[in-house]
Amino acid sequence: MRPMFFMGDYVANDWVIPIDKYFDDPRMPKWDRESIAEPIRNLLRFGDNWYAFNNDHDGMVIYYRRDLFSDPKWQAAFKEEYGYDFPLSPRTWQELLDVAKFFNGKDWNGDGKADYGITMHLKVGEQGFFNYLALAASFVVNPAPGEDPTKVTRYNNVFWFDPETMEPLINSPGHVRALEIMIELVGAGPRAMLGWGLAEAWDIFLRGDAAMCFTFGDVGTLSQDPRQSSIRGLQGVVAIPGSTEVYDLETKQWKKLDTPNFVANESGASWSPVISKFSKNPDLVAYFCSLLATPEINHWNVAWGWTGIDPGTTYDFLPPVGQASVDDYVQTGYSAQDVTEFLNAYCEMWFDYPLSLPYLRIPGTADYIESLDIHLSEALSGQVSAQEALNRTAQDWERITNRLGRQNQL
């Protein structure tokens, strides 16, 4: 199993082999490539070839306390404080920030202690950079004009680098605005999350002390386990919010939007099998990986949940998009309403959102991401401004690009 965001290094270094030749091999179990949500399906391919088998499907969403958000008392108090109706569910980052600030510091669970608005996992060297990428996408990824909003140009549907010069875009205004919002979100939760990995960030939500959790699909499963969760039957889930403004790199101005700019993300490892070039028996590996990828086994892993494999294919989701049923999940221990919200949030993000974050998958990705991770922490902890942190990141990225060769990286 390998994380899919390192695919550029795998392919460039000739460490893995294409798997296309196995698709029509009568010896191999059959799996359904067309059923995979497009943002995830793109991770399993590189150039004209498939390199990975279907398995895990990571992306970031927002979990929230459904009982808390639907309480008329808190809805009325929010409207009095912020001047607009409580957003159930938050659909923009500004709405989500207001809700996080509103619930932070209040004892809304009645345990005599102040509770938190949101929790994230932001420890350097862990997976906090994924939070930033998912948040930043709707401020940075600018849809193309015309009939195809997904068309990639120098100024549209780009996120990481200028596709003509390889100049980093990471310190452009859209990125800066997103990091400024993330800094504010840190202020609406426990300061300790700057040093938290996944488990600590999840635990504070699962035990009922945070109103929201911004993370991967795992919490949708863990929340159903009474051994570690006090919120089974109380969990709401919303697809990643959007932004009502996006920065236009061509005009160098902010575009105000009537409807939010929704951008899907596949942030996370999306652990999937590949075949090493050095395998002594690649056909046997292909058989085993194909078996794991079959709908029967892959959906079993998703529906039982405790495997850590998250939903991402049509056979995992509910009609009309998918073929699964709520009973598939209820019989494994899910609350019917909890799992319905969980599945619908991911289904909306991956099948309805018009845009998707273009994942960085080029040689040196680990180096670029490590730099971003370190400098994000400098901003989130208050050591430097968002602009300065991202300027430092851009400087590092230029050095990495020059070391690896600008033309090769382009």
Given for the second form:
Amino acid sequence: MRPMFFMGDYVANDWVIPIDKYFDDPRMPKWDRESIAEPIRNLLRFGDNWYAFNNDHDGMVIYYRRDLFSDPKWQAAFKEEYGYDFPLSPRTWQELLDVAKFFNGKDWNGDGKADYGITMHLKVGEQGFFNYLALAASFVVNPAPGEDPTKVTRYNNVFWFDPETMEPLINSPGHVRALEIMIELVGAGPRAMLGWGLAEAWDIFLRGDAAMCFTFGDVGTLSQDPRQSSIRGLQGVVAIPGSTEVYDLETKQWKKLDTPNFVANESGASWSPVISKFSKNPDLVAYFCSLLATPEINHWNVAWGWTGIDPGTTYDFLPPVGQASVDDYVQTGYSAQDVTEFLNAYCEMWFDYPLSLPYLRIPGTADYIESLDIHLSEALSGQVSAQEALNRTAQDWERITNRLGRQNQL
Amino acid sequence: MAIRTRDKDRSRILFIAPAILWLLTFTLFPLLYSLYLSLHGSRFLRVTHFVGLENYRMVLTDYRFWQAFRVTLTFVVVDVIATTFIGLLLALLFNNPIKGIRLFRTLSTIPLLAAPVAIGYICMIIFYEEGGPINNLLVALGMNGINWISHPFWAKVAVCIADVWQWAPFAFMVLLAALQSVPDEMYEAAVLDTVSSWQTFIHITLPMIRHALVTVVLLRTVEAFKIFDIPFALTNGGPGLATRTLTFNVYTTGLRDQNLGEATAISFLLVIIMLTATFVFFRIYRSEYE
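Switch from the form predicted on its own to the form predicted together with the partner chain and give that structure.
To see the whole picture, the full complex is given below, headed by that same chain.
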């Protein structure tokens, strides 16, 4: 079971074998590749081959307090303070930032202490960079003009590097604007989150002291456990917001948009089984992994939730896109309304969003990401500006690319 | 006669053979192999080709190395001074007939027995910013909580506190033993000469325990240069690179980034730094050891 984020390393280093030959093998349990959301499906493949079996489907969404957001008292106060209607489910990062700032510092849960607007897990060396990637995508990934907005060109649907020169794009204006928004978001939550891993960030939301949580699918499940959550039945979920502006690398201008630029993210590991090249019995491994990937077992893992496996196939989602029913989840302990919001947010992001953030799937990913992670932390903790942090990252990335060979990386 | 000598020689060799074997296997071979690695390129944990001093050049031109060097040096200076000072204070305090001193001495060894990584994780709870015991106490006293982990300066302070907490008992025990070996007659003579307590400390106590003091400082310096577990568990080297030490850099470069060549180059540079520090130390305190 490996995180899909490092597929570039697995393949380039010849550590894993393609699994295509098992698809039509009559000995193998059958699993439905077409039912997997396309952004996740792409993670399981590399080049022309499949290398991983279906299992987990990670991505980031925004969890919020439904009771709080739907309270007319707070909605009126927000309108008075910000001059526009309260966004019941924030659709852009600009709206989300306003909402986070609005709730931050107010005692909205009545416990006598100031509460927080948003919580994230930003400890260096952990998973804070995933938050950044999910946020930055809509500022950086510029859809291609014409009929196919997903077409990759030198200037469209690129995020990490210039595909012709391997020069880093990480310090381009889109990234800088995104990091500036993230720095502002940190100011709308507990500063302690700069030293938090997943557990601490989730806990403060689950115990009812933060209005929003920007994280993976796990909170959708954990919030249903009354032993650790005080918000069961009160949880709303919205797909990752978009941006009303995106930076155009070709014209070197910001593009203002009437409808937000929505970009799906597959932030997280999406732990999926691969077969090691050194396996003594790859057929047996393939059988077991195929069994895990079958709709019966995979959906059971998702519906029970506590397995840590998140929804990502049509048989996990509700009609009209999917075939699951709310009852599948209610009988495992979910609140009907909570799980409906949860499933619909993921379904919208993966099946309706026109664009998707491509993973960095080249050799040296760990090295590139580690550098980004360090410099994000420097910026978020106020040691350097957003521009300086990303300039440092770009400098590191050039160094890594030169070490691994620019031509090899292209 | 000759046969007996040969037998004796053989016995000697057999007796020291395990030690030599141990040294070759676990010290000399890894040392030579890491020297070999530091002179070769690597890709995904595989050694590729001879690159000469390229790995050293890459490391020495990487700001992460110099940042880690500054952080390590800060920890060494602060931790060694604080550990020795607190250890000495405690030793002076308990070098008097105090009831329960044996119990205190036993209890004081507990931090030394704990694994540093465990101390790091315990400190995560102690320094927790949203309701940890220290911040709760500060708030109860009407003060603001401190950003122990999320602020670059306080994160360094938190690591230092944890490290000093673990090692101060070591300094305390060594210095207490040294203090207890100072002959009482010397203090009695000082009292007769109506010398003040401060003068007694400066002119009698300090010179008499200087060997122990120098040993404590030397051992702590070497140990502090290797600090890894506490920042690893407590701050993960952050925020940013604020608490990332040289040994932490070896770990991330070698195991996370899978760059064995540069990781071993950093290790050798760390060895050179430590040897230099030890050499300078012995030059200064040569007279103490001759």
